[in-house]
Every structure is written in structure tokens, then in C-alpha cells.
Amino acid sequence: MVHPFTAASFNQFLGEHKLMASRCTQCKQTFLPPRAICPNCHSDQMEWVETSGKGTLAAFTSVYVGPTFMNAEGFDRNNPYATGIVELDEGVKISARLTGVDAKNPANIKIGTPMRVEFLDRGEGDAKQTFLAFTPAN
């Protein structure tokens, strides 16, 4: 099956528990989120590549006032969650929710921490969605 380089395809791969990026077959640059056209050499010769899902924490923040769907998961001013940017071993960066960290004590979260991908499944049947997250690799 051919997957176009769209957010829908990216989300479909997440549902299969695969973190996919696009790579330009001309200049070999990798992009995450995926791109249909290479921003480096402007080629449309792209291919899907599965990432290792491993990387290091590059930045983070604790969120005390989140969107409605995070409130529905129990997060609020008294129970914050963390989100961050992870630089994958492939050299690309992606933002995602962080799990397994203490968002109430952000001083304990360290830049450079080894992270691994995690797929958060929510809902069932046709309503099922998979969200991208990272957790400490230790």
C-alpha cells in the first residue's frame, strides 16, 4: 500500500506503533514530521523510513492548564503533565508528550536524558486514536 506524505498517513503509522519519518532519496535528509517535498533540495522523491524511536530529551515544559482532552485524562493545575522535544538518534527532532517524568517537579527532569518512544492508545473501535509520547529509556 502506498502512503501519501500526509498527517493522516503519519497518524495511521502511529496506530501501527511505528514512528515514521520521510527521507529524500536525492539528498538523503530525513524529516519528522514527514514532508512531501524536501525543504533542502526541493525534490519530491521521498520515501518513508521507520525511526529507531530512541533519542535524547532536548527541551521540555510542564503544562498546568492544558486542552480539554488532557483535562479529561485528569491533568489540571494540581496534576500537570509534561511535553517536550526529543532529538532522535537519526538527528531529527519531534515534540510529544512525556510520560514517566515528574511534571510537578520539573527540576528533576534533565535535558539529555535518553528517551524511547511510547504509543498511547485512547478509545476503542473506530474512535481509537494513538498519540505519540516519549518516556525515559532507563
The other form holds:
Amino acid sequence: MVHPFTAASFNQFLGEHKLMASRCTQCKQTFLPPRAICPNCHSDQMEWVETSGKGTLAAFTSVYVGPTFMNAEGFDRNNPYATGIVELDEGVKISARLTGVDAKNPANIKIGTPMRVEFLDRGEGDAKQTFLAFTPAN
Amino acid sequence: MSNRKLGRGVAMVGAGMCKFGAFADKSSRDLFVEAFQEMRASVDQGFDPNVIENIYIGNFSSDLFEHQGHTAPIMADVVGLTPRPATRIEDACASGGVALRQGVMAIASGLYDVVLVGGTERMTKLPTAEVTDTLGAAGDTLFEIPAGFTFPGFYAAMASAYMHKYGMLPEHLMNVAKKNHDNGALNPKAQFGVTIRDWMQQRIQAALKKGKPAPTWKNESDFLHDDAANPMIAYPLRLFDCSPITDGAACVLLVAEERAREFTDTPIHIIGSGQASDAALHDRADLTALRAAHIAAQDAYAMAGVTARDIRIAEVHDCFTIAEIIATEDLGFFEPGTGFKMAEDGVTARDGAQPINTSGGLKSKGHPVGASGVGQAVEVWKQMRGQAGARQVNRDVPLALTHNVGGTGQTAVVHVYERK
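I've shown you the form predicted alone. Could you give me the structure of the form predicted in complex with its partner chain?
Below, the chain from earlier opens the complete complex, with every other chain and molecule after it.
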């Protein structure tokens, strides 16, 4: 099956519990989120590569006032959630939800913490969506 | 650094804004009419609006905030300027600053001599959660927003990286809030026209009036650490680290330099303009600086033939307290990692060595996102002409700067102003 370098393909891979990046076959640079055109050499000769799913926490926050779709998941002022940016071992960074950290005590969350990928399946059947998350590796 | 020059000189000869705030009974067109009328009154020699040839309107999302698209011709119409070309500029919270740049370029190109630049946003009609969703649309809705990021969340994440890299504490951010509320208290157009001390007193009086036990904050710091009074929004950012949801409009009149004296003896020349773009936050090498803002500033300085040292006052994009600290570094006022210390030491205060946000900034003046960039130009107009009233800085201001950011720094636009 051909997967164009689109968000839809990326999300389909997430549904299969794979964190996929695109790699430029010309200059060998890796991109996450995937890109159709290399910003480095402007080649469109990309290939999919599965990432290690391992990295470290680069930035984070604990959100007390969220958007409506997170409120619908049960988060609010009294039940904040953590989100952040993880730098993968491949050198690329990605926004993701953070699990396994104490969102109510965000001062205890540490940048540089080794993280591993998790896939959060939400909904059933056609409504199923998979969200990217990371959790402390240890 | 680029070596671009304007094709010819551009001068600002009028500037005005409505009061920023929350107005249940005003649409963005009503706000724009007020801003236009104040701009009109500010033109020293007076002028006939018929001389305006072209209109740019900064607006982020009248579509979602008011269910009204196609905003520019509406704004042209309510001030009686159809059939002139009217164009809406959308670059998120930098819409106003980019509209200003379009106006500068339209005149510099030689195509027009007189251009109206406005900005409007009417945000308070929506409930807060939907405002959060709407502002979130300025982020990357495919790869950032599903992670649960909100706009406070993005800047909070930058703050976390900055704290980790430079040893800043959440308490340092409070200095920016205190300063900007002090300045905003002197600005009759500000949404929050009170200092944090006054705010505390108001809360205490309100409690006493209701017969409730009065809060016992010892000082501003005590108040700002109180989870009830200053709740966490996105760690480490609390309510008073965030700019408010605001209704507002602003506008300026730009003319070809050679025609400026028809309008005023004290024109403010726009001598530098820079703009840059960037990827989503996670896709940047450095999470503690905005590359686009740095490049926009370098380009604006180069065009103007000045350096950061020459700038007397600056209105910077303090959508969040951390944003002001990072801005003062991106603009070259301070070394990376030192901005929070400068805020702590009062360097950025109105009477400090490098005054930042004398208007109160977006933090206190309010942040009607599409109007904010134009509102910044209104403040430098007043300060450079000695018309800022109680908040007038205690020095001459021959050179000033505005810095307007869209999203998390996907857009940044910087202008340098000179009173010749």
C-alpha cells in the first residue's frame, strides 16, 4: 500500500502503533512530522522510516485550562493534563501528550527525562483515533 | 541579514485606538469606527478621508469569533471608504503588524501615497473554552493541537525549556506582569487600568462588602502565589502571566514621506521593516528563542541603519510574560538568558534604561489579536510625539520599535520608527 506523505498517513500509522517519520533519500535528513518536500534540499524523494520511539523530554507544561476536546476527556482545573515536546534519539522533535508524569505537580517533571512512545487509542470503530504520547522510559 | 531598502520613505501621520476591553454590545466594526475617529482627530492639520487610497485590515478570525468573514470591505464601508481596495491580512496575532508592513510596502512601491492600516478583533462573544479552541487554530492543528497544546501551553513549554536552560524561576515571570500592570494603570485605553496592588485592594473591598472574610495577602508576591487569586493556567504560567481576551481596534494613517507635511509637522517615519516565518514549535532547534523574531529584527535594523542599542522604547509582543522576556533577547536588547534578570532589576521599567511596553503591553492593555500589532504603533506614535500623558517616558524618543508575533513565532514582524 502506498502511503503519501500526509497527516492522514501519519495518523494511520499511529493507529497501527507505529511512529513514522519521513526521510529524504537525497540528503538523508529525517523529518517528524513527516514532510513531502525536504526543506533542506527541496527534493520530493522521501521514504517512510519507523522511529525508535525513544527520546528525552525537551519541554513540557501541565494544562489546567484546556480546549473543549480535552475537557470532553475529563480534564479540567482540578484534573490537569501534561503535554510537551520530546526529542527523539534520531534528533527530531515532536509534540505529544505525556503520560506517567504527575500533571498535578508539574514542578517535579524534569526536562531531559528519558521517554518512550505510547499510543493512546480513543473511541471505537470508525470513530477510533490514536493520539501520540510519551511516558518516562524507566 | 538582508540589505533591503524601501523604495521611498513612509511616514505615519495619524494613529488612534478604541478603548480595549470586553464590550458586550459592540461588534468589531463599531470598535473600528472608534479607532478610525481617534486616528482622524490625531492628524494635526486635519484631513479629508477621501485622500485614502488603499486599506489593509489585520484580523485573525472574525470568522470564528463573530461568524463574519470578509472583514476588510466591511471595515472600509463603515468608515465610508468603498470602493477603494480593502484587504484583510491574517497572520494570527501578528495580523496587525503584518498589515502595517503591507501598508509600508504599498507606499514604498510608489503605487499609493495614502494608506489606512487598521486592526480589529472582537473576541469576548465566545465562551473561554471556545476562545481557547479558536486561538488554538493559530497553532498546527494536525500535529500540535491533538497533543493537547493550548496557546498558554505553548508558551508555558517555552518557559519550561528557558527555566531549564537559564535557571529562571516562575517567580521571575511575575516581574513582567507587575511592570506591565503598573504601565497599563496609566493608560486610559487599557483593558486593565489598574496595578496589581490596586487589583488586590479591589478584591479585598469586594469581599468585605459581601461580608466575606477578606483575603490576607501581605504583598503582590503573596497575591501572585495564591492559587485561588492567580490560578495556574498552564504550568508555569498563571492567570496573571497571560494576556486577556479582548475586544479592540486600532488604526494608523501612512503616507509617502514627501507628503507628510500636508498632514503634520511631527510625522513618525517608519524606517525599518522586517518579517520572517518559522515552522511549528517542536520543529525548531531552539525552544528558548524565536528565530523568526530575531531575523525580523535584524532585517528591520539593517533597513533602518540602526542597532538595538539605538532603540529608546519598544512595544513587544507580551502575549505571555515569558514572551516578553524572550522578545527582549530576540531583539538584541539583552543577551540570551539574561532577559529575566533585566526584568527583575527594573531595566525594562518605564523609568529603566530600556523601557519595554510603556502602554501596559498586551498583558495589561489587552490583546485583541488582529489589532494588537497596530495598537503597538499607536503607543510609539504617542511616546515619540510626547503625547503619552501620565505614562510618557522621561526621555526623548527619537527611535522606537514594535515587535509583533503570530502564533508561537511562526510569524514575527518588527518595525523601527524615527522622529526626524
